[in-house]
Every structure is written in structure tokens, then in C-alpha cells.
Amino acid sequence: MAEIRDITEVDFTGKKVLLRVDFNVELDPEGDALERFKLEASKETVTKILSFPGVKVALLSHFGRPEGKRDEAYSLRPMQDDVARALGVPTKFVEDCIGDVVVSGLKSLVDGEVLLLENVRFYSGEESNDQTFAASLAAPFDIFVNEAFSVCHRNQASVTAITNILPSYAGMRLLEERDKLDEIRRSPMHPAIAIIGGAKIETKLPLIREFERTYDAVLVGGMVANEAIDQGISFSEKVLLPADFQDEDARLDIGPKTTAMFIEIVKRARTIVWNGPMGKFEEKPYDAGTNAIVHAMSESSAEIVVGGGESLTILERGNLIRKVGFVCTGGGAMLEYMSGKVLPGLAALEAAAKQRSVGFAARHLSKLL
């Protein structure tokens, strides 16, 4: 495994730190965050960095798709109080992520406070991975820390380009997610099963194929199963598509025979990876298949890893977020990493670590000469 430097190597005393987080969460009509787990995911790293005297920390996130322009509907301002509660630290908000307001905001911080920056996607340079925009993001800071595994599959300014400018490190949660996914991908306990649901067969098919190769069974539901059936995609006997549906015409949820079959397989498993619901879980009675399988997982002693926004929503609604195994914050990043793809965000951190090692060796050699 290539080296990535983590924050345990760093003395943050008196440093200004840009921390990339993922606060792209669903909000209720009052503007309160519904996915508290994603807000809380960076708490350990924030606490660790703030333990150093004189350190200044700014939190940088995207939210929604404002298409590279300022749109108050996608402002992070309403999340200020939610972020403060989730992290357990006083949080100040500034209305931009670059420029003088960021510099002023950092100066205003006292020990123990953090700064929440405005949505990085208000600038088109974010998604185009513009180096000049990355330099603007980096300008007020001494150190960059990526704590958002969930965006590591994006080749964007606040994920990759910025690592060419600032000394760059991985946050504690990012490394934890990478290591857990490595563990269950490379050396799962058998029987190992994957439960794949949700939508978009084109994004889920590479993952199904990878699990088909390495795991003992792949249980497929949701729109992914419907699309696989409609497209006549062929699988080995390891991949189990629904044998029945609650409504054979609408096919909005797996049926009772399929649910019972899947539950029996879950009960025997020693490793379970779950990404995506088995049906239209937002609407009763089409949540039945998903709920039954989640209940079976909650009673299992298997090593369980969960990923995907809808899966997190289901767990949070059932107050099961800390009862069903390890929860990965990134659905898309998890899919790509488990499929064997190189994630640009991780590659950028690896390159930054390598460059630092080469630079250190060169400086050491020059001293000897």
C-alpha cells in the first residue's frame, strides 16, 4: 500500500489548517441536517488538530450542485449550528471560501473555535480542478488535511490540485475508511456476501462483477436488479436476482420469497457489504424488503460494512447507525474503490507524501555533501 501521511505526524502548533470535509447532507424543510453521521465523521480529526495551541482550523465542503455560481439555496450558512453541535466546538461562518473574508475569519478565531467556509462549488474552478482556484483556496493556509473519503473519487481543486500547493495529510476518518475497505476487499472472512441495491446499473455493475469474482454471493435488489433483468445481463450462479416482487408489475420491492432467501444467506455470512436499498424504501409498503434485511444484519455477528447515501438514511431513520457494522461516508467513492479503481484524492495524497520524501532525501544529501 502506497504511503499517505496522516495527521499524527504533524505539529499543528500555530498553523492555519484547511480541512476538507463532506457536509453535503440532506436537510429538512427547516434547514436542519438529517444526516448527522456525516457531520460527526470529522470530529476526531478536528479534536486532534485543535489540541495544539494557536492552531486555526477552517472547514471546507461542497453542498449540492450550484453549477459554479453563488446560489443561496446551496449556502452552508444554515448548517452552522448543526456543525457546531456535531463537532462539539464553537463554529463561525464566513460567506466565501477564498479571499480576504477567509483571512479575517481566521484572525477572529480564538482557541477551540473553527471556521466554516462557504460552499466551494460556488466557483466553477472547483469541479474543473483549476490550479489557480486551488491556489486561492490554499493562500491563507499552511497545511491541507483531507478528511472526506467520500469525495476522493473526484478530481477537483479542493481534493487533488490543492495537494500540489500545501503540505497535505489524510484525516483519521479518511484513513479508517480506506483501511476498512482494503480489509474486506482483500481478505474477507467467508462466507462473504455483498448486498447491492439502489439505482444505476452502469455504476453498480463493476462492483457486482468484482464481488462476483471474489465473494461467495451477491444479492441484488432495487432498480439495479430491475435494470439487470430488463437488459438481460448474464451473471454466474453467485449473483442472485429477485425471484419475486411485492408487485410483479411495478417491481418496487423484492417479494417475500426473495426476502426470505436473502435473509437466510445473511444469517450464514461472516462478511457483509451493503450498498443500496432493495426497493422504493421511502414509500410503504415498498420498504419491507430493505427493513427485513437490515434487521437481519443488525442481529448478525458478521463483519459488516455499509456505504451509500440511501443506506445511511435508512440506518439513521432506524437509529441503527452505530449498531450495523462500519459505515462508510462515501457511496460513490466506496463503489469505485471496491471495484478496484484508483481514487484521484488518494493518489494525490500518495504523490504528496512521495514528493515530500524525495525532497527530504535531497535536503539530507546536500547536507552530507
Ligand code: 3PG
Given for the second form:
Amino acid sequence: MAEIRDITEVDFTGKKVLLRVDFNVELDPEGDALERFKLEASKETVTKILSFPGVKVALLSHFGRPEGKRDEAYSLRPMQDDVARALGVPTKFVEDCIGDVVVSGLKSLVDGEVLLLENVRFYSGEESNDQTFAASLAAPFDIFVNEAFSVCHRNQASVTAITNILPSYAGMRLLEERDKLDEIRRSPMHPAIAIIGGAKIETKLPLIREFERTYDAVLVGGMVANEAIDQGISFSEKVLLPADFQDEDARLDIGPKTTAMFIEIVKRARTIVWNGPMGKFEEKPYDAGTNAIVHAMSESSAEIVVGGGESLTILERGNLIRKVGFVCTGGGAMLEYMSGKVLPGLAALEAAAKQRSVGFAARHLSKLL
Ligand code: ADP
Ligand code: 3PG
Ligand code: MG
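Just the form predicted alone so far, so send over the form predicted together with the named molecule.
Following is the full complex, with the preceding chain placed first.
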């Protein structure tokens, strides 16, 4: 595996640190953050960096898809309290992610406080991975840390271009996710099974194909299964599609026969990867298939990895986030990484590590000559 430098090798004393996090979470109707797990993911890294004297930390995130324009509906300001609670540190907010307000915001921080910057996608340079925009983001800072595995599949300025400018490191959670996904993909304990549900066969098919090749069984449910059946996609015998549905017309959930068959397989598995619900779980009784599978997983002693926004919401509701297994913050990023794609955010951190060691060797050599 290519080398990525993590924060454990950095002395942050007196440094200004730009920390890329992913606070792109669902909100409930009252505007409170769901997916608290995603907010909490950077806690360990924030705590570690703040343990250095004189350090100043700013948190940078996107929120939704405001299409490169300032749009208050996508402001991170309402998230300030949720972030402070999730990270356990007092949090100040500034209404921009570049310019003088960031510089003065950093100056205003007292020990132990962090600065939450405004949505980075208010600038079109973010999604176009613009190097000049990345330079504006980097200007007030000494070090960049990426603690957002879940945006590593995006080739965007605050994920990739910025690593050309600042010394760049991986946060602890980002590395943990990469390592866990590598381990479960390359050397799973057998029987190894994947349970794939949710929606959009185009995005999930590469993952089904990958596990069809490497795992012992792939259980496919949800809208993905309906789409695969309707499109006549053919699979090997390792891929199990639903044999019945709760409602044969709309096919909003897998049926009792399929649920029982899937549970039997879950019980025997030693490795389980789960992404996507088995039905339209938001609407009773179409949550039955998903709930039954989740219950079987919660009783299993297999190594379990879960990813995907809706899948995490289901676990969060059942208070099962830490009980079921390893929870990946990335939905899209997990799908792409597990299906063997190179994630631009990880590649950028690898390139930064390489460049740095080349630079170090050159400096060392010039001293000797
Ligand atoms: P995840 O975020 O966990 O990867 P997805 O985003 O792929 O999951 O899909 C979740 C959505 O798919 C849910 O909103 C759910 O209602 C919908 N869904 C799953 N199965 C069905 C189905 N059989 N019929 C209609 N909607 C479904
Ligand atoms: C996610 O929520 O999956 C990530 O934050 C990426 O968001 P995006 O799909 O809008 O790029
Ligand atoms: Mg989703």
C-alpha cells in the first residue's frame, strides 16, 4: 500500500492547521443534525492536534450542493452547536472559508477552541479543483490535514489541489477507514458475504461485480435488486436476488422467504459488508426486511463493515452504530474504494508524501555535496 503520512508524526506546536472534515449530514425537520457519527468522526484527530501548545485549528467542510454560489440554505452556521457538541470543544464560526475573516477568526481563538469555516462549495473553484482557489484556502495556514475519507472520491480543491500547496497529512479516522476497507476487501475471513441494497444500480453494480469475484455470496435487495431484475442483468450463482417480495406489484421490500434465506447466510458468515437497505425502510411495513437483516447482523460475531448514508441512519435509529461493526463514514467513497477505484483524495495524500520524501532526500544530498 502506498505511503500516506498521518498526523502522529507532526509537531503542531504554534501551527495554523486547516482540517478538512465532512459535515455534510442530513438534517431533521427541526434543522438538527442527523448522522452524528459523521460529525464525531474527526473528534480524535481534533483532540490530538489541540493537545499542542499555541496551535490554531480551522474546520473546513462542504454541505450539500450549492453549485458554487453563496446560498444561506446551505450555510454551516446552524451546525455550530452540533459540531461543538460532537467534538466536545468550543466552536466559533466565520462566514467565509477564505480571506481576512479567516485570518482574524484564527487570531480570535483561545486555547482549546476551534474555528468552523463557511461551506467551501460556496465557491465554484472548489468543485472545479481550481489551484488559485486552493491557494486562497491555504493562505492563512501552515499545515493541511484531511480527515474526510467520505469526500476522497471527489477531485476538488479542498481535497486534492490544496495538497500541492501545504504540507499534507491524513487524519487518524481517514487512515483507519482506508486500512479497514483494504483489509476486508483483500483478506476477508470466509465465508465472506456482501449485502447490497438501496437505490441506483449504476452506482452499485461495480461493487456487486467486485464481490461476485472475491466473496462467497452477494445478497442483493432493495430497489437495486428490482432494477437488476428489470434490466435483465445476469450474475453468477454467487449473487442472490430476492425470491419473493412483501408486495409483488411495487416490490417495496423483500419477502419473508428471501428474508429467511438471507438471515441463514448472515448467520454463517465470518465477514459481512453491508451497503443499502433491503426495501423502502422509511415506510412501514417495508422496513421489515432491513430490520430483520440488521438484527441478524447485530447478533453475528462476523467482522462487519457498514457504509452508506441510509444504512447508517438505520443503525443510528436502532442505537446500533457501535454494536454492529465498523462503520464507514463514506457512502459513495466506500463504494468506489471497495470496487477498486483510485480515490483522488488518497492519491493526493500519497503524492504529497512521496514529494516530501524526494524533497527531503534532495536537501539531505545537497548538504553532503
Ligand atoms: P445507502 O445510502 O445506505 O447507500 P441508498 O442511498 O442507495 O442507500 O438507497 C436508500 C434509498 O433506497 C432509501 O431512501 C430507500 O427508501 C430506497 N429503497 C430501497 N429499496 C427500495 C424499494 N424496494 N423500493 C423503493 N425504494 C427503495
Ligand atoms: C457524502 O455525503 O457522501 C460526501 O460528503 C460527498 O458528498 P457529495 O456526494 O455531495 O460530493
Ligand atoms: Mg444514500
